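Just one chain is shown here, as structure tokens, and it is the form predicted on its own.
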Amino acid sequence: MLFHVRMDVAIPRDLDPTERAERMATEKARALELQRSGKWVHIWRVVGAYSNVSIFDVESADELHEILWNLPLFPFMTVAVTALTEHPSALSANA
């Protein structure tokens, strides 16, 4: 199942610098791991914001939920999820 996910991040300015650095490093490592596994298919930065737009390819909404809830920066995110399906006018649907 494909999902479009927008993640807007708002890390508190008063967060302990050591915790911030640790969360940032583990978030990056986890994101790279999920990309290598094929679960996190695309990630784009939103210009002018601490946000990204991503495409996930997972088995279920439950799997996506677990992935998102376990991201180190999740407590500081606002997340919007949209389930995707192939458009009938897509080249792949008309091959």
Given for the second form:
10 protein chains.
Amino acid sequence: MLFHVRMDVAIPRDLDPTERAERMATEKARALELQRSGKWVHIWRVVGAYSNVSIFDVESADELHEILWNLPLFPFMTVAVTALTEHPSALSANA
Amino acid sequence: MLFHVRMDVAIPRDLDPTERAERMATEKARALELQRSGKWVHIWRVVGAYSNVSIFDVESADELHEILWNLPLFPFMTVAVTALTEHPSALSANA
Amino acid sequence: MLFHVRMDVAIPRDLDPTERAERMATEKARALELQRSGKWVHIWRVVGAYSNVSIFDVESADELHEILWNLPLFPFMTVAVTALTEHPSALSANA
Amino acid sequence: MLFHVRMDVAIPRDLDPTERAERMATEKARALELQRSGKWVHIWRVVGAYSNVSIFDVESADELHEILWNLPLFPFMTVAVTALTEHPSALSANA
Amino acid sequence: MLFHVRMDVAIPRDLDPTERAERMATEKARALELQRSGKWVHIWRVVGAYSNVSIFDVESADELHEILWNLPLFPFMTVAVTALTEHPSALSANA
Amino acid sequence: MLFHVRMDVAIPRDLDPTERAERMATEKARALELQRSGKWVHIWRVVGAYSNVSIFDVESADELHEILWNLPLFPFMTVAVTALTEHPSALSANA
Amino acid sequence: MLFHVRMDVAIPRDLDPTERAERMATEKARALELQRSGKWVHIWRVVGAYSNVSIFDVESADELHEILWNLPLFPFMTVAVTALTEHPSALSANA
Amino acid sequence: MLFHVRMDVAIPRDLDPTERAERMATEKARALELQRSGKWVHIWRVVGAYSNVSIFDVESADELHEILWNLPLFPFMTVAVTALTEHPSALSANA
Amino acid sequence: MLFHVRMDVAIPRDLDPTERAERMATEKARALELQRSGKWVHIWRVVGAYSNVSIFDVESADELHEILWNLPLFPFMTVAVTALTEHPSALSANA
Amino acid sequence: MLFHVRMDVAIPRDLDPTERAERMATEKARALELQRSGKWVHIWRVVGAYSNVSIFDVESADELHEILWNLPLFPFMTVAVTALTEHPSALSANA
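Compare with the form predicted on its own: the form predicted together with another copy of the chain:
Shown next: the complete complex, the earlier chain at its head.
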């Protein structure tokens, strides 16, 4: 099941530098791991913003929440979730 | 170059049925053609809306405008364009 | 899988009265049928508005889209979909 | 009487950890107690957010305010209240 | 139970003049009747707008919906409902 | 002259507790005094919010500003003022 | 008593040309008359818009409503009213 | 004096085709003439929209209003005007 | 040239009291000076807000920016600038 | 390729004065350098705001992101990017 997720990140300026570095490193590791597992299908940077637009392919909305909630930078994100479905004009629907 | 495009469609109720059918058919044909050519990389339907979220891979912003402006349903769309770039946590950036 | 859906209805004043009556009757029949099948779990009227707040329990986002898209009044609705998951303070999570 | 309530929670980062833990624990205990009493009929987590959508069944708007105002996390919530009534297409209205 | 209601009225220009006159007359009659019965406690005109701010004192949210939904001008109104409760600084709470 | 005023209160967490208590006590005393004088005609609590909806009956907009500006909690309020006039469907206009 | 009023005008394209011309002429005559009487103290055109920003000096909010409601173009206006008072840094307050 | 202007165009579908063609042709002629005269310094198309972003260099705000108000498509435009001034980091300010 | 300016002021609570007093005093002195020079034509307080609505009569947009940017409270203001021109229904345009 | 960028700057009051001065100086140097290289084609100050409106001419959206992301004041900016293309009424399109 596909979900479109936009994440806008705002890390507080007074976050401890070590914690900041750790969270950013584990966030990246987690993102790579989820991409390799096929759950986090796409991630793009929005030009001119500390934001990404992502596509997730998960078993359920519950699984998506589990993933998002446990991202190391989640406490500093505004997250917008949009459910997607196959478009009737997509190649996949017209094979 | 990647762009994220959301299109919200609102076809007027009083549009001539033949014109409507023609526009919808050519819109679909055009979407399939652009997908086959690799310009229109992804198209998903937004659940519960006459809307799509799409990813375009074009030579330039000019080319994207040319494509969007000439879609048969363009006169009935609200279009939001967001420029994208590679995310530092994407697999492609960490190969 | 649970989704929260708000539907705001605005039937055009110039809709043919017969079509209007038919759409409203089939909408109601469809809503009852979907409730009986367990897909449309709750439907409440928003006080002072031609709107409802509903909870759907479906197999997938695709199924939800299929249901919403085919509602007889869908062309006259603004629909907002929010994915839900179990709350850690819900009774069901603390049995 | 039914009310739809959305609560968006934003606990300040500098809240004393003990106070934070206590408030969260008593919030959860209070939510369970109110669910058992039948006042807090439903509580769902919004996917990708520190938010819930809830349905309350109370004697009056006064009672609802009393409940919300005294939630341990109330000072850190944005709360949106919507009055509900039976929908004419609900099963309960067509028994 | 008290509710604060704002009604913004926009009667379509092409409404049949007789229907318009009838709806406005019955709307006024209904408003007076509800005021006399004590349900519609206050009604004020917003300066510079075809709008009112009203206070209703009803048995329940259901009763409020019944009243609003059946107002002759309801189809041409945007209605915003806010539940109220006694303020701890009101005279009534400090008698 | 009648004005509709909504006040949303957000007292900073780090306000000195004594100052906080004093401001709240004098705010309440001032609200009661103004109600007794007939200036502050109504005050209601908005359900689920640290907000009130009030009606003031003052000599002039200047007097209203004087009252609001000098409320002890004014520095922590967002205030929305709406001028009111008699509604043609009010009982008072149809005596 | 001073009020700041912004009026955004949108005359429907299908308004009968004679009615349109009449309304515009009487609107202008009324505006001039109210300026001469000292009620409509200032009127400025907003650059790039069919809008004005005006200052009214009236006996009461009731009088302002009477004036606005009876403007010939009122049915085609969106009107925003803001109550004003003397600024402590105005020359008049520091004579 | 420089002004930034965004124009969003929405030509009504039922506009007489001859009038439409004439307005579009004279709009273009006028835009070219104003560019040649140095008043309309820049005009760019917004990608994916029937909109432009423009820079005007005029004697005064009055002159800008005169230009905009008399554009053939002005009645079908939403116009947003922003006054500009030299930026302290511009080359021109650091020659 | 006339500009309409709204300034909403929010002085931080933790601003040093001496700096605060100085800024407020010089702000007032500057406002009076600019009014006497005829640049700052009008200044009104918005009822119920730490805000003013002002009219400036300046040589150019550059001069307006210079004035606003150098106001002692500018760092704590949100400023909205609207260019004005003579209204065709103003007395001045119909002398 | 042209992009329209609006940057709204909000430097935190508690930023170390030396860091502040350094960031502002390097920001200016970087802006001048990018203007000289032809990447940052225009930069204008918005009247009454700590904001600029800029036009960039870059090889790609990626290059634009690289430029914006590395501006010394980027962490304190809200940035809005709009892709532009040649307007059919521009002189360049009608040579």
